[in-house]
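We begin with a single chain expressed as structure tokens, specifically the form predicted alone.
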Amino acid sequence: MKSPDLQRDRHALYEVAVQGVEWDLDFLARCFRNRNGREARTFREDFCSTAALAVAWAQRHPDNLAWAVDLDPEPLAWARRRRLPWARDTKGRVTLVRSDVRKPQKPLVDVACALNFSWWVFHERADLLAYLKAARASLKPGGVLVLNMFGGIRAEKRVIERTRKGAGNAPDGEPTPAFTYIWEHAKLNALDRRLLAYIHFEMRDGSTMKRAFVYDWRMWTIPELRELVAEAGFSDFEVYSEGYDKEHRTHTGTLHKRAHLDHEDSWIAYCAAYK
């Protein structure tokens, strides 16, 4: 039985199952600071959700900006409600905005970021492009987006994984329960590349949230990637993933600039692509 107090805090879940902000913003960083030799000021994220790396980037440093974009007025409310008010020395150093990303933003930034997959949502060709030129249009000279993306051969197949998960607190420091997080591809069809895949949620009292969240995704692949890209006006394309220790059986927690990557399990991969 599902329990309503549970179904509202799905975002507050949702964070503590799937969320590395402070990885992914030292990458995001480390991306520009390599290219420009000086820290990047001014983010933004695109399919922003919760908006939980663009608070976090402003409180990484004072003079820090950061605007957090989505279509979506649901979880932007959840944000305001739940995360701004608890993030007093972010004030006015973060916007968030309701706006379709394939629409140019001002002002301009030296990061962009569409993480977890999210712009998997473009099934066309036309819509990723245009995704894309907007991007581009809304970084300053030397910018950089960063885009993530999963693939290999058993990410093809039909996949169900659980993994445990214990209790914390909401950003507002409501506590979040101890929970199974569970991550379901249902079905992929090989014509078109179209996903469809689901979060799930089982508390440890029993109670459970079925299709907490529901994805029907494009699974776009890294040269379908790096030729819009390139199309799109970006000077450069670089693909990263995760190191891995053969004789301890265990990620590195250090992404390593690719030129060959390996198909046979499962992967993901942080894509940069620089203005």
Ligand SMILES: C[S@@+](CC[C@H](N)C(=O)[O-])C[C@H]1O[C@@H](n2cnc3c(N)ncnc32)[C@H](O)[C@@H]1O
The other form holds:
Amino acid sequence: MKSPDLQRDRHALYEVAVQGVEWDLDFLARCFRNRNGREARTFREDFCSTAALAVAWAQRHPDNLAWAVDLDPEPLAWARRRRLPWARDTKGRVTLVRSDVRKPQKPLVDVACALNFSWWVFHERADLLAYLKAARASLKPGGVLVLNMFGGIRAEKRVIERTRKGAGNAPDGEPTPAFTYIWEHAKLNALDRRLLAYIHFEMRDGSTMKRAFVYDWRMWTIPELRELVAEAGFSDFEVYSEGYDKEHRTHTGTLHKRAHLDHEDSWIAYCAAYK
Ligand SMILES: C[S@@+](CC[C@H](N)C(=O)[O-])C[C@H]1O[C@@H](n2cnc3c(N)ncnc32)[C@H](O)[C@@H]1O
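For the form predicted in complex with this ligand instead of the form predicted alone, what are the coordinates?
Below, the chain from earlier opens the complete complex, with every other chain and molecule after it.
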């Protein structure tokens, strides 16, 4: 029997709705391996919230170490209560850090990431530059920082996307209910590119969690990021996006390096910045 609390656990539902942990980690590992000809062992998840990536990284290999950084104690407490106790022997190789990602972190790592557009919380150039400089300073030589972002004509319009998700389990094994994940772009201000977006959850019994997450983001462009990455001192920058199978009208699951990205519909780009 699912308790009302679990039905309403926004972090557990967010993980099911939004995160593709193993897929993301495969890509991060690939970026480092392609550059350095060896496997990355140390990883930092910036804007970690419930530290799903950091713990999964540690679980991938007995020599893997992970740090997970977030400013907000609430999701870190969730990770400590709902995820780490079930990570068993891996637990000792994951460190949760309450800090602003604009501060350089120790120890230095091979790979760091800012995923699910979290870095769009920075609205000003100076703040994004401060983050990129700190992230670069916190990488070992040969290290890579991966940030993702979205755009395209369709993404700049009012968007309401509904995706059904089946019942599952939170990291501690507690059941999560079947629900519909609703992603809404409420408005984009052309003057400052500020995008107001929401995540809502709708349960099968008709109850809803409206505005479970609210995002006041700046919708940065790829050239803006490329220029700031260079200004922060990174030596190289690559843009990847997922392949699309026109015949079957589906994404292929593989990220390809791009020199051109179609802007017609909407796109998600994974950007790799190399120290
Ligand atoms: C959308 S969640 C990211 C969740 C997860 N990492 C993912 O990829 O889906 C964004 C997180 O960034 C954190 N955050 C916002 N500003 C931050 C800052 N300056 N330093 C550290 N964390 C910050 C918030 O507390 C929040 O938990």
